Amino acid sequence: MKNKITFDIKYWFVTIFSLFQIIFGLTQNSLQEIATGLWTIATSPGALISDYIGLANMGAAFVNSGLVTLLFIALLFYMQQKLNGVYIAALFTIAGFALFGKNLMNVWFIIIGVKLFALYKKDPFSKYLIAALFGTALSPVVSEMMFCTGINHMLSIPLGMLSGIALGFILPILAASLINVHHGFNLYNVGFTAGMIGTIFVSILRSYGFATESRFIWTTGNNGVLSIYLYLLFFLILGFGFYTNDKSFKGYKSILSYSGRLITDFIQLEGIPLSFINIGLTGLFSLSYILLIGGDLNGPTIGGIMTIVGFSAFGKHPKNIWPIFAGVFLGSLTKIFSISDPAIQLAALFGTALAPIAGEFGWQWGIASAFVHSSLVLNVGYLHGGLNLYNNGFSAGLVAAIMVPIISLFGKDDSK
């Protein structure tokens, strides 16, 4: 019989974070504006790029983020799931993408599909929970089919539900198989899988004359209030880690010694205090990067920062993500785009999926991989029509699949 899981410090951590999101949202708009905004978010397409701050309002975007994350925390606790690094990564990723693509309505049909797969296999649902959580990358499929096909809602809404359930059903088996393509050097494995599924799904739609609508909702001008909120949040996390680690950074260097290749769970390997220190530091680092390049703090970029923060419990640290930032920056010096272009801001943040390459083979290979990624990611979105929220995870999987064998020709760099 499974031991009963208590509401421990890790559950309190993610719960308090979710409440912070809600409380911050409630300070930005009236309750009526937030309620109206939540309805707009739930009944609108969520394909890339749909910044909920611009689609609705800031209050609704952050309340949506907090509520969606709380519901998933409740699901995990109900299932008596012990929180380790990968679940922390999943919850922060969900919180981030609930600012631009995931909402209180569209995430659940993917979950139902994975649940049905578990029943079909006669396995416990917990075996596929990770795939289910990250698989909500395909949530925009549900919204797209419901609200963008031009079909009467009496038909389009059930069609959207069934589409999400069907994609959720096939997701776990494909995620388990496709990890072999990149050998664990892409931290967003389900994003890679979702990209493959989304490409096939959208190709079928297009062959029947259905065209997915391109979207670009990107807000600017909110760096002041958002930077204050985020700096406060990450300093609090860092301070808590520092305090619980005997008021010191003792032992933190050990985290920097890991490559980050799947599976690297810092919660299990190094404990909660050092993991919290790492989370706080990478949050501050990635936030500062966006501000230093003159970027924008909005739903998509905060989603990228939150994803980095979550994976700081599961593979990422400043030593293996800075080469990714550097590679994208160098790309902007020689290519046709600017470092502050929206897609390139996201390429740097979400491109840290390739951090294990820098950690395993050396910083120069991390830079080279990010340099390639910054070009590829601009082109693969068309394949899945923006219906895979983890577009960078799809691109990173392709980059890792090509780069790792090439890097291996030259041997591992032991000087890293």
Contents of the next structure:
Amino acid sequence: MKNKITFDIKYWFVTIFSLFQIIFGLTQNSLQEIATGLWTIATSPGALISDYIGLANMGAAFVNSGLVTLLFIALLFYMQQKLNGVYIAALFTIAGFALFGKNLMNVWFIIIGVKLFALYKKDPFSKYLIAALFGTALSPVVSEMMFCTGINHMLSIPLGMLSGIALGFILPILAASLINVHHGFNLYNVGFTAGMIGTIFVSILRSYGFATESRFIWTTGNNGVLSIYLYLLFFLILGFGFYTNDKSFKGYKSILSYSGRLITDFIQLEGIPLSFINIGLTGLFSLSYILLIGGDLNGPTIGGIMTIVGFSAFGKHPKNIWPIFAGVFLGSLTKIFSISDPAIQLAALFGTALAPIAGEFGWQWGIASAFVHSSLVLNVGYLHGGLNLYNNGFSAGLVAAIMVPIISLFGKDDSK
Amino acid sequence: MKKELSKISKIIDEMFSYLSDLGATKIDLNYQDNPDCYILTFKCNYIKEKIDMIYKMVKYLNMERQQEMESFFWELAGEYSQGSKDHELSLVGMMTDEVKIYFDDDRIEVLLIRIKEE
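What about the form predicted together with the partner chain, after the form predicted alone?
Full complex below, order starting with the chain above.
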């Protein structure tokens, strides 16, 4: 008999965070603007890069983020799921991507697909919740099919629904299988899987003459208000962790000792207070990085920061993410792009999927893998036509698959 | 059933690598396929200076069974290579229902029970 899960401190944490998103959104625009914005978001394609702040408005983007996250929290609680590190990571990832691609309309068809897979396998749905939550990376497929194929909406809307359901159905089995390709050194495993699926899906679409539209909606000029909000948020989380850890950072060194390779669940291994401290610190670190390089705070970059924050309960910490930032930075000095180019800002933030390489093999290899990633990520988006929101996870999976065996060549010899 | 045996073999692989890293030079493995559960027992020697690794093993293996983690990550078990910083013992903990660990100055015995899924 499974113990009843209570609405514990972790549930309160993610719920309060979601409410923060909503309240912040409500302070930015009028209710009518937000309502109109939410409709625009729900009925527009969400392929990369669709910054909802630009597509609609800041209020709608943050309300969308908070509401989508709240609904997933409700789903997890309804499923009586204990919130361990991987779910904190998933919820923050959803919150982040609900600022540029996931919305109240397009996420559910993937979930239905995963649910059908569970029914087909005669397994409880709870067994596949991780795949379901992260699988919403493919949500833009739903929006794209519904609103961008040029087909009559009477046909395109059911087609979009079916596409989402079909992709959700195949995702769990592929995600579990493809994890072997990168041996857990890419934290965004579903991103890699979704990239593979998206590549095949888009190839089929293109072979029937459907072209996926590339999009580029990227807002600038909001660093002031957004940095105040985010610094406040992360200081609060850090402060809460500090307070509940006997008003100290005692024990935090042990978090830094982990490589971060899948699976490293800080919540289960080191407890809630230290995990919160880590979440606060990485949030402050990554936010400061964007501001220091002259980057832009907007839907996509905040999405990247939120993803780092979430995965700070599941593998990331300052010691294994700084080499990734450094690698992308070094790349910008020698390559044709600038460190503040939108795609490169995202490459640094989401490239931290490769943090376990730095954690396991040393910072030098972290820098090297990020250096490669910052080039590769610019070339793989075309393959899936931007329909896989976790484009960096796709690229990071490829980098890890190639780099890890090479790095291991120079590692310790097992036979001695 | 086939997948179930693959999972057991991954658990054995992971345990074997970790115990080898503990300095084990002779490992006895007992495998039981019972109607309701699998029981794995590992008995081996170890190097006393590495006793901290045993305390870590106790921490990791005592994770409660988590089927959702298992269904998503089980392929990673057994990926541990000797001398590497990380291992997947916590995943082994999440794939097993009960663990008993006994050790003295030079011997260690680990018993893992995995209840079969209905």
